[in-house]
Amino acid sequence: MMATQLPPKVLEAIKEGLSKVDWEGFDKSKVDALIAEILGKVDAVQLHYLENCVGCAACAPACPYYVVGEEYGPVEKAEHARHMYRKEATILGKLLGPLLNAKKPSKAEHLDMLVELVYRCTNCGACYVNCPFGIDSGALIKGLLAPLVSRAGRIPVLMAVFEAAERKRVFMDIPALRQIWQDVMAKAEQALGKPLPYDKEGADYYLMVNLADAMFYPGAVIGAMRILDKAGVNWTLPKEPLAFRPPIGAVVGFGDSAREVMSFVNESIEKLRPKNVVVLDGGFVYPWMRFQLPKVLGRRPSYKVLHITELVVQLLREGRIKLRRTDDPVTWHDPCQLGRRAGVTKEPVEALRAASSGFRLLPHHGAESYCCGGGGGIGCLSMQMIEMMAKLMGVDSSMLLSGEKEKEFILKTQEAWSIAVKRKIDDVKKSGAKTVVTACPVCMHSIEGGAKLYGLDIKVVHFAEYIAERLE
């Protein structure tokens, strides 16, 4: 049932969100126009990907979600996009067509089924660096697969809600947002015990704080402001967020949205003329500030992109900032796509131990660092989560689920997590480590949920927040 009470705009965005969502019918003629329309696009890299896996399943053992079921390794849910490009196009494809697995999704079935299979990949790029010939299967799996079953209805609707609301810049416009928002600028003035630097021309460095941020780690938020506070830095943040976490659309598949809403927090920024942009999620946020939006401006943007970790390593260096360094049991957890995806592995590790004596690396740590099972859209997915942002958005959860048919997919994700994550918490208990730091709200999230229900007692925080209470 709709919430009258919230805003118009929201109610429309909401709407637009749910006219996306059909977890029921199949219309054939669409999805081969959109197998059409995705595999038309194919780049040279995602062709190497495509032509020459040799299906030798060594990236297999890699990935968080083989051992919840051999059909999940990254080869088998990578192959279905190979399937379709044979049918669609090669020569030998179209003739023969089953002899050499050419086929495309011909009933409801075949999407439920790669629906299930884009969410039991975390794009966390393990099968990628095991892979001896440089295939990146989570590539095929989250840009090929991913836009044809959301495109075709298969979208959780609470993603496909945030999307929306992300796109059309309205998620502000929920009163329970824009109170958090508020609250936390309220507690960071407080704490820093002067007003914050809005909206500054000409900075240093701008604080990228988006409403996640604010929601999921608001401690990362007031720490990353007194980091920057106490090494007399000159900063800035927006008065308001940009965006939710920017950019939702790529998560789904939405290529469009993700070019759109990018575009719009680049023109934001550039407005303020910054000469570095400093970065607290660690998750898909930073490498699309840092890699994909020079592809979506045709050019670099007019400033430096930080991740949290890279600046404090830079002002601990420049002596700008010290740390009262303590002997806390404490490791570091790589988020995959800061870590593997982006490089930024030695710059934490710096840190940590410049913090505490009592820092150990993780068993599997830097590039081999293994997924918390959470990222891809896949930590969103659970009865909990759900029934939070309803809350917050003052609705009824059930409006944030299309029927019993997504409830069950919802469900029979959250077990897949909970054996997935399994693999993560045994690394961090053999660490010894009482505290996990690492930077990225889904991993937050993931690690704490595993701890719990594996009965591992350790406090997860956020680098920013970590290091702030470390400062001299």
Contents of the next structure:
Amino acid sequence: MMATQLPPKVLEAIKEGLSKVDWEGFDKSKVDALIAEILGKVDAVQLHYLENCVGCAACAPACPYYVVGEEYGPVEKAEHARHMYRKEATILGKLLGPLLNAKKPSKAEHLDMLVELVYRCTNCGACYVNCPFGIDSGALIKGLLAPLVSRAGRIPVLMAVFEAAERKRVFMDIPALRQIWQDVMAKAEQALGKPLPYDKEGADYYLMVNLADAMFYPGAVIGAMRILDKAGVNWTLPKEPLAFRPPIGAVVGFGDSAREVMSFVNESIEKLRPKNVVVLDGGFVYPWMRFQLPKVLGRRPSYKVLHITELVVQLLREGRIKLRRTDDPVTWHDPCQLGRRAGVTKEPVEALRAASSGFRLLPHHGAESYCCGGGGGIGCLSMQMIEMMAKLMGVDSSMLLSGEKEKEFILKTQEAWSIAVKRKIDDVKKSGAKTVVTACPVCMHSIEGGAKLYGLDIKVVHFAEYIAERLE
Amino acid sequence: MVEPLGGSAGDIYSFAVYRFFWVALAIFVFGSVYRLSKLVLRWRRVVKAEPRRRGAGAAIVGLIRTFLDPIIFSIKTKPYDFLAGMVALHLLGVIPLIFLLAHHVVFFAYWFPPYRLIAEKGIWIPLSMTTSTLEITSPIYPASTHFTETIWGPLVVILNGDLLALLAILGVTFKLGVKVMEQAHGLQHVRWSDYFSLGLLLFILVTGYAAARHHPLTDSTTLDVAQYRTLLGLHILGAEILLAITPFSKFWHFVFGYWYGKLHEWYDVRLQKGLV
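Alternative state: the form predicted together with the partner chain, after the form predicted on its own:
Every chain and every other molecule in the complex is listed next, the one we just looked at coming first.
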């Protein structure tokens, strides 16, 4: 059922998103062409990932989804990319085919299986640092298999719609989403007691607030503004969010979309000439801003990129902010994209130690941190999320599902997540912490959900909110 | 017929030593150039972000952790795989057995004379478990000058060809068993080439062990020289086949894949991203 109250450009984006979805069909020539295109772009590092796996499966226990089934071990999932690579790009694979495990998807069921494997990978990087050969299986699963299945039509409708809405910049035309943004900004203005410094040129710090930040942790958005205000620094923020959660395209493997969105975000920020950009989101947004952006632009951006945890440590060291130290039994969960994938593990710990004498590390932290099981788009694949987003958009939830097959896939994914998250919850339980501080909307959602599921009474708070509450 | 390089090619042994070695070496060199060229041709220049600088100490710790973390992880999560695959097959099997066994040292020194240094410095290890054991059980003093001439002292009780070969055979057999089990579970990452590679290793180990024991397969009470020569020939031929297929198989990890992979990971994760 199409909602009539939505503006035409939103409806157009939804239509465009839906046009990419096909959970039933299988077009062999399209799939073959996609494989040729995707494998044709493989670089030297990906070639190492494809060719140098010896199949020892040492990576398997590192993966949050291995406990769900051994077929979800990283080596096993990535092997499907190797099957295609051997068939497409090696002489012996072309000649000997199945004898050398060289094959390409040949029917709809193969795509169904591949899409399932793609959404049993959070791209957490645990397989990468535990592989004896430095092979990043996530890079093959999310970098080669995800674009294949998504472009072949096996893409969750919710993601297809939001990818189009972000790329076409129509998300703020959805009335309920605009309202959320306006409400958060109004509350922030109230908390600061003065007008917000929107779109100031030449500021020292540009607080990058995306719509997803305002939606999932409004307290952190306001908290970050209070921190910047208290520090007395010259800062600014966008009047309207530049993106929903940039780049959503990367999650589903739409490289062109990711590049387009990141270029737009950068261009908009550079116009204001800030010295630093502060990112709140410790999910994929941070490594994209910090490490992928120069690759997209072909040059380094004109500003430095900091995560809010890095900024807080800097301000604390400079004495620009002070904290009221409490004794909360608190811990830090490393979002995989912020920690293993982007190297920010020390800073949040330093800040939280300054904030509470009751701070304790999780048994598995830093490079060995357990993934929450919700990354890589998996967190969006639940009926609750679909219903919530449908309600916000003012459409029937059936519109965000292509049919029974996709619904079954979502339910199975939800079930798998409920098993995968347990390892994280057990780790939190062992720490004895009552508050888990983190910095990624998906981690927050996943840990909250997991704690509820396994009866652990904890509070999950975004870092910026936690620190702001303890500002002197 | 006397070959240009000496010896005759009338049997497997002579074929392996005087002829096939050069073929295997040529295939190895060609394959290595092919594999490395593929990598170089796929290399793309990209603009990298400013690295997160954590200092030289963090870089060194990062380098150690890059190599060490997977080993620790494996000990914790897959102890049997670690014992069979890492300890028996790699740490004991490959390094001392292939590169330090006295018979191999002499053989390698024939093709590559500077390899004699391993013998001259006493780094080589003995073959026999019996003479090695006498190092600590013999009442004659000093034992080391009588039974084995190595720098390893009493360690030769473990560092001897016989024992290491047995451990390596156990390691390979375990790995083969794991592959069979994984395939029975329907896992996709088991490749037919795994069986070939591990089977070849097992063949090399068993023929090498049998040859070293001068194993009399006949009921003759005297040594059957022809049979010994055949066993040794098969052992060498197997090793040469391994050399030839190295660039096209999982054995490539020893030459390149492992070192490149870990050093790249160190650069990417520890130096560029600054993970500590």
